[in-house]
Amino acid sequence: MAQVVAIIASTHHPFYYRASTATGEDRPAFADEWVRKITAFRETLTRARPDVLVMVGSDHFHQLWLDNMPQFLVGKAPYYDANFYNEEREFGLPRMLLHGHEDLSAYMLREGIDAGFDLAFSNELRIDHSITCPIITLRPQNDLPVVPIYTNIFAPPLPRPKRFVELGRTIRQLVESWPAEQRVAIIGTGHLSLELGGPRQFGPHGPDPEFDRRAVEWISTGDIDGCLSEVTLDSLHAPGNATHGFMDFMLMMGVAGERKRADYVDTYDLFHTMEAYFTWYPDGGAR
């Protein structure tokens, strides 16, 4: 059977690539410390020596739109074109090509449906920065096949937070039941408090530092019950108008398990957002 060798959750700031590669006067003052933190975070995946990456993210209305918006979607293509024109223009992200893992995608679709999730799929999915950003930060050589899983965090009616946690638990079970001798890392990205296009977007930190503090505590300690007792679809409007992306962090808490403390935790308070990085090793340490 397959082995889950690392579970990783992080934010996906699209400006990291531009900041980290800028030189001279164009290099922002916060770039060096950000690169240092990402370099340390990257090692948590490298030491796990994965063969395959299952990657959870969300389409930012690039390919999926209101004419057909799945709640949960699995990509099942041999290759994925990645990043869209506006991401190249606004964020300086490069065009990328990701290799897919069709066997694992097909297995997760079939078994996921049988486990109670009516998963959508796409043979022509194009990937945006919610998945390419963690490739850039965690595996910049882009040499491993991926299974992309998209969640709906933007277009109501949204699944409730509990459903995200349940999907995380199911993803873990599906990977561990896959009859293949493969080492799998499950990686998901989301947001802490986030404001886009609103009055709190460009402050010196995230729009709700207290929410960020509590979110990091919930995630790092695996306090799923405590998180679910306070986080609702309605409550997520208060920390910032794009904070529903936190539900992808809740999904990753479901993957890691109740009361499972993260083995690695780091944060970085940037302008308008707090970046956060978490890694769990299911067997107590990468081998």
Second form
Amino acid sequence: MAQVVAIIASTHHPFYYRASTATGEDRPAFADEWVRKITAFRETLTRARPDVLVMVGSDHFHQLWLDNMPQFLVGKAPYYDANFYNEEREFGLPRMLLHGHEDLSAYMLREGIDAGFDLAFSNELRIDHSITCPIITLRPQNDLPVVPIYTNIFAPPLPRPKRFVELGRTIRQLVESWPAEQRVAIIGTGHLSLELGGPRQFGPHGPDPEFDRRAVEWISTGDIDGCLSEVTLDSLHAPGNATHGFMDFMLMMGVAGERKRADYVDTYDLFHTMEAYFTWYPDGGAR
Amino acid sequence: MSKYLVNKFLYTVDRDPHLVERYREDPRGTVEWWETERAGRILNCHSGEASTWLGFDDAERDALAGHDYPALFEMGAHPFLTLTLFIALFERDYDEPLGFQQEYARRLSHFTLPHPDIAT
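Could I see the form predicted in complex with the partner chain next, after the form predicted on its own?
Full assembly next; the chain just shown is listed first.
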């Protein structure tokens, strides 16, 4: 059977690539410390020696649109082109090409549907910065096959937070039941408090530092029950109008398991948003 | 009232570099052309298939033609779509990094929670 060797939850700040590659006067003051933190975070994946990456993210109205919007979608393709014109324009992100792992995609679709999630699929998926940012930060050599999983945190009506947690638990079970001698890392990205296109955007910190503090506590201690008792679709409007992306962190808490403390926790208070990085090593998977 | 169609305008213009420039230079003309020629195109269908019933109301048309992003926010256009396109339109006019984004926040500062509903 496959082994889950690392579970990683992260923010996906699209400005990291530009900040980390800028030189001279263009290099922002916060870049060096950010690179240091990312380099340390990257090591938590490297040491797990994964063969395959299951990557959870959310399309930002790139390929998925309101005329045909899936709640949860699994990519099943041999390759995934990545990043879009407007991400190149706004963030300076490079065009990328990722390898897919069709066998694991097919397994997760078949077994996931049988487990109660009517997963949509795509045989021609171009993925965006919610998945390419963690490739850039955690696996810049981009040498591993991936299974992309998209969630809808963007276009209401959204699934409720509990459903994200349940999908995370199911993803974990599916990977662990996959009959292949493969080392799998499950990586998901989302947001803490975030405002985009609203009055609280682009301030000196994230829009709700108190929510961020509590979110880091929920995630790092694996307090799924505590988190679910306070976080609802309605409550997530209060910390910032794009904070529903936090539900991808809740999904990753479901992957990690109730009361599973993260083995690695780091944060970085930047303009606009709080960066947050978590790694779990289930069952000694990093050995 | 068609939040969906307003979002479709923002989405399709944002993803076409030529339309971004056209909308910057001639907003009303671009909105009128788009509503006539493009509004009905079903994006995930083969070319030639179109919806027959989509149109803006006057307030939506005026908000788009006026580059009026506070009005778009108030009518529940998706904030991410509006922000992304308007950064492409106007960030270049500001000297300071994030200057436009902060001006954008300032112009929305009279909105309090709950924000307008963005469900389509």
